[in-house]
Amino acid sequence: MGMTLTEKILSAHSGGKAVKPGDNLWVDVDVLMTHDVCGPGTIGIFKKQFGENAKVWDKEKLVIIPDHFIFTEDKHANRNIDILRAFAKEQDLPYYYDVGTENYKGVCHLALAQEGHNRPGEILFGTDSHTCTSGAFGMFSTGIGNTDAAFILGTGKLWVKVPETMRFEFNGTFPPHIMAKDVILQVIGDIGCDGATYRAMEWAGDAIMQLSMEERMTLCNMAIEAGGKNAVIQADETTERYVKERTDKPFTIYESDPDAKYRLKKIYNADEMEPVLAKPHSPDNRATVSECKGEKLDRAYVGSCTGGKITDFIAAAKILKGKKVEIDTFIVPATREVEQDLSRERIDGETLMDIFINAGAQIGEPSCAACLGGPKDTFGRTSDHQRVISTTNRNFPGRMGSKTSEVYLASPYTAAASAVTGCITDPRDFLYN
């Protein structure tokens, strides 16, 4: 029986041997990623268990990225920037982008990728459950908690279960108007938020493989709103063009066998695909945007590390380009190469950047915003009871702020044109008029 390519890589990994689901593996870790909710733990149980002055497995291997709140006043959430700081110095860490600095980045699963910390056939271990995103570099990839991040601080190592595969494959061509947020969020909603529990999300098909690596990078990203252990796009030209870009290290391409053994497959006619959102207070709580067309709204967000990608703000400005917006709108560039580009990327001789400041729009620091909440001086934090369409991943009670606010998620496509009308719009009443 063949195997996986999830499957592949973790063989690869451990020894060579064929592995099935359910094998339980020391799996040799390529890179650690944590950030500033999850760092000062992690390091506080390094240090605990293989003591004060121990070093870290590999110097190397482990990147850290503050992201989640850091344009703040929130002196807790300072404190976890000095103890970041003060680690990465202590252990002469080459991959530490200290905000604050020129060497300041912005959301972790983003600029893992622009650095070029994602490489096809690698494992990536990552103190936050967005890190699933990296797997559309074809690479094993997800999240883990502060303690096993923090034995692979001193042992490059971890002990992880093969989980089993479901294969979504989209064939045919996606319309001009869907965005790969219209295509996690129909997945999602036809499978449900535990209907991938510890399981791979194996992406195929012609109009998978047409798409750019940040709209990968979106259907990944949300491998974990479906209770996914990970995600994996194969790797092919597309993918070796950005990566070879952003880094010279060597990589392995891995692919999933003809005869490969899968939990699910699942065959979607692209073609077929309208835009579709999450109604409160759940990703799986689905709904096409025509069914939901003119409910009122109070604002709307395009960031995050699912929308705050250049060609996420590409989308948006699109539609927002000579218009005005009737609600509150914020702007969040994932990095601050998105953010650059912001001010490079022009539609019909604008800039993307101008095109938001005119329409009315809020622009905000690269980050990750009020896509987690946040202390209360958060940029685009929701207030009570209100009602907000947003590019990010969860819209559970409480995620972006108030517990009383609503939020439905979107494609940036969606939540522009929303923006303009102040209440929720299909975006091909812009697009094709």
Given for the second form:
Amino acid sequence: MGMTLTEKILSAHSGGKAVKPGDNLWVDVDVLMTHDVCGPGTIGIFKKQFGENAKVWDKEKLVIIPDHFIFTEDKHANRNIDILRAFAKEQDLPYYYDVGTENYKGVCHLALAQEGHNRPGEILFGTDSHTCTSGAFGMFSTGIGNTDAAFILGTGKLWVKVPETMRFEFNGTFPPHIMAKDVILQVIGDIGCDGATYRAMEWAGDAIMQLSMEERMTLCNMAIEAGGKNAVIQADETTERYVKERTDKPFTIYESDPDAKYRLKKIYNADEMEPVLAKPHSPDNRATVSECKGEKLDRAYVGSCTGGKITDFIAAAKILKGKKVEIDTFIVPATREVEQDLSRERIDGETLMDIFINAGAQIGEPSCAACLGGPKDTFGRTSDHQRVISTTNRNFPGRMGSKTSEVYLASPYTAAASAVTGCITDPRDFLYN
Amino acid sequence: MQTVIEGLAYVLGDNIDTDQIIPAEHLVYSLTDPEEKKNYGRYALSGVPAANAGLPEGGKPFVDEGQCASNYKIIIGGKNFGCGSSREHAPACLEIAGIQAVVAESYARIFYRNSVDGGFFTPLESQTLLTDEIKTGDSVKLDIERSLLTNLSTNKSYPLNPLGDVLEIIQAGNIFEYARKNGLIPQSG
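To test you: the structure above is the form predicted alone. What is the structure of the form predicted together with the partner chain?
After this comes the whole thing, all chains and molecules, with the earlier chain placed first.
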């Protein structure tokens, strides 16, 4: 019987025998990623289990990207960066992107892609649930905890249960006002925030394959919001071009067999998609933007691994150009590369940075920032009953800081259109008028 | 592995995510320093909105103000318990607060895996929704070998799903002990 893309990658990393959903395998790990929130705990367990002087299994395969609590006065948070720095020195790690240096990147999931650590056919584990983002590159990637990460640090292996695969096929062409964020929020609304628990989400169809790598990452990023173990998109020319610009390392492209077995196949007509959002307090609480039109907001936020890429800011800038925001609007580039691109990319001669400044938005430093609340002095963190429209990925109670704030998740188009009016607004009102 | 656990139940609803279990602002404390890590007990479940804290009435803090340990020993949850982030601080903070088992209708994958591999407590699945059957503060008894939960306050018992594949890791204590037992890593660390 045929295998899915996910099953093939797991098979190739566990001895090459055919695998099926439910099998428990020990797989060889190609990349382990950790950051400032989970790195110190992982290092602590590694040393306890393998000894104070233990060496990591392969320093070329460990990537440490501090990104969560960076621009803060919090003493404990800053101490955690020191722990990472000392470990990188002790282990002589080539891929540690240190805070306060030219090597600092920002949000790990985008930095992994931009620095060439995402390669088709590989297995990447990360101590962050949004590690599923890397599946956009036709690889197996998923989030794990400190214990599992420490196990990999010592052994280079981890046990994995082979997930059943759900296939989501979008045929046709997405309308120009639809972004990957609308697509993933639509699907999470359809299957629920535990609808893909223990499963792989495979994306396919002409409309998906027309998406840029950044849009594919947005789609895969939120698989975890449906409970998914991993998300995956078959690598193609778009993937190869992106990867080869960033790494010389070889990679393998796998594809699902025509007779592969799926738990479920859902087929959508891309042309019929509507702008949607997730209302408070769950990513599956979907509504169309037009259903919520006019609901009052206090702030808008464009940033994070899922909504802070240059594609997201180009979209926001298209709407904000020549306009003023009506509510507090926070712009947080995910990485330094995105931040630099804000000053390079132009719309009718004006840089994105100038468009945002002239619109009255505030620009933050590249990091996870208020996507997950964070220390009290975090840029854009909610502190009260604020009602926020955000391009981030989670809106459970308290996610952006205050337990009494309310978060609507939406595309950068919808967030920017709503920033201009101060209430939930359909981006078509601006894009086509 | 302790097979019979008796204590007070703390009841929560569906989709209790990791930000409610331990808000991100608290993810800065050491998990190895014995004094500093008590902060995780102090802030365990502090992100749950008051109305949902300790069902059915709500308004019952899991840990009393100024304390680092909870009076409750077993959490009863609904669907998709532990959804959200991969932060191992979530199962860790519950253990640090004194939780010995969680019984939920279903779990998010990473939280479940972290609970087992890290050996924090036993995550069990109920066969029916228990959040209508058990109240916060009820005395409950969990018999893991028999996969049975009894509400001592009402004398009603509820069957639980057997632990399945993960039983061996839970019995060993954590993933490292399991791997040592099976010769996957050397005996001494």
